[in-house]
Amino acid sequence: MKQIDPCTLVLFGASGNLSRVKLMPGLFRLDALGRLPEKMAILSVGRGEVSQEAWHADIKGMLDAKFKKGYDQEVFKRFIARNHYHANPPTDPNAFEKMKDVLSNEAVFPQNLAFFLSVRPSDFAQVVDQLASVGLTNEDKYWRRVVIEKPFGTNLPSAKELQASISKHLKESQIYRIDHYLGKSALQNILLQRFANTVLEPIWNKDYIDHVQITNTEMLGVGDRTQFYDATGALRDMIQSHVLQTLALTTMEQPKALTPEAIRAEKIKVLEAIRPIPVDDLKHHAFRAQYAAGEVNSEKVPGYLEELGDSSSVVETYAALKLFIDNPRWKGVPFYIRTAKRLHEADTRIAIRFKKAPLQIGEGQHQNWLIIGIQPRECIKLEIESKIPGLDINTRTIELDAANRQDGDESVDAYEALLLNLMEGDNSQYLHISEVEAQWRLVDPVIEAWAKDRAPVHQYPAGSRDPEASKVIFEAEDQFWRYSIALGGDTH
């Protein structure tokens, strides 16, 4: 366990959603698990004046809604006595100077300070300078760290422009851009499984690799989110964040050690590494289609297309690239990245499929599978040829199937884990600028093609497979989408 220093977390947006769902039951949680440094401050930032008891009532409520079974009492008490209450209305030219001045009382603040920026994308640099134009940011004496929700930039020149302007105050170090996706216990086991296994890393290459597909698929539609979504789409939403780092830590190479900088420069390389997706050729390269109107659990349930009230929209709900990491481990070999809205199953999870074994027993004989399930289900399966008992020779599938989370094992929020990451210092779990720009550089040529070409997008019924028109982008006739990771399932 990590030595934490004393400090305040200062939470931005502290009333909005993600506070009150995440955050604040987060915090409470890792109270409650001995985790947070005896002297530990909260202080919310919010624009409307909010009295202290107020306040205190708000985060109760919030912890109600979140622990339904209920929680300890003395830990309840523990925790709301670090919370502080801070009114930052945007109308106030002296605004952030009166916050450092409540800030600059020691005795209930440690000076080392987090500040949590929970809000508008477009508000991320303003909020940099005014807290740099009172020396909030500077690290003097105490160490001082700003957390930035995603999505960092919409493009690469966006990205740039948004690190050009934090940069004139932070360092890198000092920059936190959080993907909740990285706080995953399931994606960080990815690197130990990989590199803690004889079995499985001397094989983790082109020589016995046919292809790998990270998928990530869910049942819901855009839901009340449609005006966002349609300026954002399925790309620029999972693919260019959460897609692209599982794809980092299942093909990047051996970290010389887990320290944060050995980590992300190993993801850096192997982002850099990846093949520009030629936009020239795209149709082989990339597909997209919109979910139209169909049936979801019984439910019947509208389309895309239908929920935006715009015909013309061609705004992607399913995504599908495929990509080619230029370097030794991995030349040549495909890797198949999806996502997508309303199909008719929810997950996430890397499949490796392995070359054809140098002994063919008949036709069809499948060929040995990886699965690495990170929702719902965290667990690793893989499935070998064995013989079938009796007097022929033939073989059948059989699965070795393990899951990763056991009984009595601890359950941790993605944003638990990256809170305590933020108070010890580990950005490993944050992505670098240099990972942003490599993930923007990559999809920008296609949301760009995509947004020219105004022909109408492919439609997929909502609680159907993968459209068939997406096997366009497959590099073999007998490769296929791999679905369910039960055996018995219909697995294509």
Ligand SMILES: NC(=O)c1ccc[n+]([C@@H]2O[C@H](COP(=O)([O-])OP(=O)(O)OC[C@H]3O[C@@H](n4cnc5c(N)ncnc54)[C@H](OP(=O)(O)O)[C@@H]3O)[C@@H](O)[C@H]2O)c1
Given for the second form:
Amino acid sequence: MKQIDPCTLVLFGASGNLSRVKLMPGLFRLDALGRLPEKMAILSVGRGEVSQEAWHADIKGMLDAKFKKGYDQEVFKRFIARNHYHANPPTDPNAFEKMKDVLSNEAVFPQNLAFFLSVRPSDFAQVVDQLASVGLTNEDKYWRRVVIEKPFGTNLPSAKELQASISKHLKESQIYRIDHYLGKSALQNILLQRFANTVLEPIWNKDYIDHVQITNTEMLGVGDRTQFYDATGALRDMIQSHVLQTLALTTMEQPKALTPEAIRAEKIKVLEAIRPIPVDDLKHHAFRAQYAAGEVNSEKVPGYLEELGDSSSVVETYAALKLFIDNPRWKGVPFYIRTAKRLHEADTRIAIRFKKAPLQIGEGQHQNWLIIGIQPRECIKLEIESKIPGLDINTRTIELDAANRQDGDESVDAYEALLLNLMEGDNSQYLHISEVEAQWRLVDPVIEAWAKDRAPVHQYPAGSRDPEASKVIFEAEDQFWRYSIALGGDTH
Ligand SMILES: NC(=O)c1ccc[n+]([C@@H]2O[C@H](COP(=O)([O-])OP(=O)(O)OC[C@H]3O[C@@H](n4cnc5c(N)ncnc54)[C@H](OP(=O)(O)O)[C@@H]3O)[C@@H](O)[C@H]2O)c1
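Show the form predicted in complex with this ligand, please, the one above being the form predicted alone.
The next block holds the full complex; its first chain is the one shown before.
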């Protein structure tokens, strides 16, 4: 367990959705697990006036909603005593000066400060400017850290602009950029399984691997977030961040040490080694589609364009890319990555297909697959060919299927892990600016080309498997989407 300095978490946007569902309950759980230092305070900052009593009642409501089975009242008392509220009206030119005065009360607020900006992305730069203008980003005596929520920009130029603005006041070591997938234990496990086992590393390369599929699919549609979604799309929302981070963890070289600097250095290297997607041959490298009306869980559901109420939208709810990594380990290996809403199943996984075995026994012999399940099942599976007992020589596929999660294991939400890392000063599960920029540099040309192409987008029925037309991105005739983690999920 790492030592945590006494500190204050200043939470902007504490009344918002993210705070209610993840941050406040996450902080409470850390307190219950004994992971918060005794001297740790939380100052929630919002635009409106709210009394201390009303704020405490609001927090109780957040915890009641999250922990339906109840929670420890002793921990609750301790947690509530850590919590304070401060109104920071945007109309008051001295608001940040007043907040600084409040924070200067050392008896209540330890002076190491972490500012969590759970506000609109358009406000990130301005809040950092204002914090700096009153000296709150200054690390002369105590540490000062700033968490920037996702998304960090909406393309490469806007990410660079945000970076230029905040780096006027903050060193890279003070900036904690969130991709909450990195807080998931299952994602952290990719590195551990790769490098803490002798058997995997020797086959983890172009000599043994035919191709890799990284998948993130949902059965849900866009729900009531149609406007947000139509301004974003699947590529920007999921691939630019979570899926490319999963790819980086799957493909990076072994870090020299398990330090934040060494881990991030290897992730940056591999992200920067991904070959740019050729826009002049986009149709063989990228595929997009939108869900049409269909059936999910035996219920009829409308299509994306109907939900949006705008039939001219070309924004994708299904996005697939083929990528190559130009380094010695991965030369020539295609990486197929995809994300979709309203597909036949919800699953996040890495599926690795190995090359053909030296001994080909007969028809129907499958190539080996190694699958790392991230969500909902945290597992590692290996499919191997084995003789069917009997007089003849025939093979069938059997699986070694191991759950990574066992009964009684702690279930930690990604935000709990990230909040703890923030207080510990460990930014290895947060994004370095070079990672963010490499990710935007890769997807921007595709997003721009797709936005320009106003032809109607391919439709797939909600609840169906991958659109047949998406196969156009595969390199070889015998490659196709693995549609399920289950044995047999690699059949056409
Ligand atoms: N919710 C999620 O699951 C999720 C997931 C990924 C990323 N994020 C990111 O996390 C951040 C917070 O998300 P959220 O869903 O919690 O946002 P939210 O509920 O819309 O708003 C967060 C807070 O921002 C303040 N705010 C809202 N509208 C404002 C306005 N017009 N002017 C100034 N302040 C305003 C409000 O605080 P006060 O009224 O108290 O000032 C509000 O509580 C965003 O950057 C989002 O992109 C959220």
